[in-house]
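First comes one chain, alone, set out as structure tokens in the form predicted on its own.
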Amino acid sequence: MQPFVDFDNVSLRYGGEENGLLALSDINLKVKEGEFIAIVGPSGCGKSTFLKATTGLWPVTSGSITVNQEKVRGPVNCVGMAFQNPTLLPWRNTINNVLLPLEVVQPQRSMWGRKRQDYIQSAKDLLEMVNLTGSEEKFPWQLSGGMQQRVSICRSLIHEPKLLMLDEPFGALDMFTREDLWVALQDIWLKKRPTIILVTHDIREAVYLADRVIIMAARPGRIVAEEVIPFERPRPLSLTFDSEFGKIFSSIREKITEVSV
């Protein structure tokens, strides 16, 4: 079976092929369709650059990336993205923030007039999955940070992307809100089964959510190890206190420490 995402000896320099900053070096990674992987590593290891390269927002210097059987040569249209900051439009209410991609992304944009009611129902279904039923008419300033991030995740999924890229989406939230959103994201993944690549500094988050954790080293960014996560799903939050969970957490932390010095 062909991988859904395939990095083949990828390197990326900012600022020129010879004298620019080498952000990624010789990245080789295969991600299966429907797989959930997390990328962890020290600051400056190129995690966010990895996302930009995967989605075609920044061209690679050498090697190649394939997504959904097509080589990446520009922005990839089968991708949904969510970031650390929700970036909701303040003049749009919750339901209209979720619907925004359908107004601008093809082919949904061309079908907006005749399928609008279907799209609205899809948005409501997503909001129900993250426990935001009843907040459809609220504006961002009326929502907590965690609620805004739930809306952001719904917006990233509304066009049913095959690949979901998450760039530290829970990093600015308190621990209790983060854990609630871990459970919500797991539920969404179990129901929708998109391929997910999560970038995070939180090892506990990575082990709880992912099928595999990819460990990167800094300067230049490169993959140095990976951990396969053996736990069955759905995973209860109590799993994070399990001794086997702790062993995997410690192993990943030790590897990150080794490549940070």
Contents of the next structure:
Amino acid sequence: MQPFVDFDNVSLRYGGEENGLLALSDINLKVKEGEFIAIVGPSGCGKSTFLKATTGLWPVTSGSITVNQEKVRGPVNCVGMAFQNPTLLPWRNTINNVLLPLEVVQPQRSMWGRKRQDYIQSAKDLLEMVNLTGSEEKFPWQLSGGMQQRVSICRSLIHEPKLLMLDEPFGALDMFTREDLWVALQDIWLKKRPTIILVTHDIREAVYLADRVIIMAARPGRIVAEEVIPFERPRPLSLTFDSEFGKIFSSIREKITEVSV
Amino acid sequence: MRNFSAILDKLVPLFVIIAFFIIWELATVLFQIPSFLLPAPSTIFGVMAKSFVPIMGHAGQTLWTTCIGFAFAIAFGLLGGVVLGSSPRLYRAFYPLLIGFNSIPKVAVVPVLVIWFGIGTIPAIISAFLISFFPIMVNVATGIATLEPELKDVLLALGAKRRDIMVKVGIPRSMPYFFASLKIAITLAFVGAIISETVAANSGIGYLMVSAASRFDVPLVFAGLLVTSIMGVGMYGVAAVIEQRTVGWAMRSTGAQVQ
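For the form predicted together with its partner chain instead of the form predicted on its own, what are the coordinates?
Below is the entire complex, every chain and molecule, led by the chain shown above.
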């Protein structure tokens, strides 16, 4: 089967072919459709550049990226994205923030008038999955940081993207909220099965959520190792205290330490 | 008790204004200041009552020239702000030229306007426009240019065109900046219109004050000043109310965040 996301010898240099900063070097990576992968590594290892390259927001210098059997040339349509910063629109309430992508992306955009009620219903269903029922009419300033992040994740999912890119979405949250959202994200993924690429600093998060953890090193950003996470789904939170989990965690931690020095 | 302090909060500005006039009145009496130097408020109010109709006529002239110039400033300021804000390159290219234009004292432009358009209403409208256009445009451009890059990425990755980003996010986001600039620009627009009227006009508050001053009718000059400031406060109030109604979200989002 063709991989859903395929990086073929990708290098990316910021600012000039010759002497620019080499942010990604010879990346080869295949992600299957419906797979959940996590990318971890020290800061400055080009994780965010990786996201920009995948979505076509920044052109690669050499090599090629294929997403959904099409070579990436410009911005890829139909990708959902969420970042560390929730970036909600303060003048819209929760439900209208979630609906934003449907006003932009095709084909939903042209059916906006007719299917509006259906869209609102699916936004409500998503909000229910992240325990935000009752907050539909609230504005971002009335929500806590964790709630805003939930809305942001719903927004990235509303148009049922085949590919979901998450750039440290839980980075700014406290541990309890973060763990709640891990569980919620796993539920959503099990139900809808998008392909997810999660960029994170948090090794526990990566091991708990992903099928496969990719370890990157910095300067230049490159893939140094990968670890397949064998645990069954759905994974309970208590798994993070399991000794097998601990072993995988330490092995990844060691690999990152090796490449950091 | 809370109700009482809320009412007090609303009334305090009024008390301050009344106290200001009382102190002014007392000072003129106490220090025996002649009314051709500094007329007492009671004298000024007397003049205003006596010449109510002519003053209102001049005030009306000033108000409508100001409003027309201001309306043009809003239209062109919004348009220019959207264009400049959407392209950093255009912004950089035009900024020095715009700064240059804006640094020219508008009073120096009025004689040129008189040569082009004659005396009266049109130079007043144009100088009101010229002086109030710049802050509106720069504010709108800033609001659009400071759009979070992540949000742009989210929309681009959905296949949004530049126009979508502008309509869905850029313009709504710049509205608080726009209204903040309106409050500055409306008072500047009065300055522009009155400057032009003092130099070249047969009506308007500026003309009224200059002609009164040449007759040493100082109380009438002060009546003109007072009327101008009342109109300024009124227009500022209108801008502030519209701001509250339309972009209240921008003001609430800073203070009342639940953590």
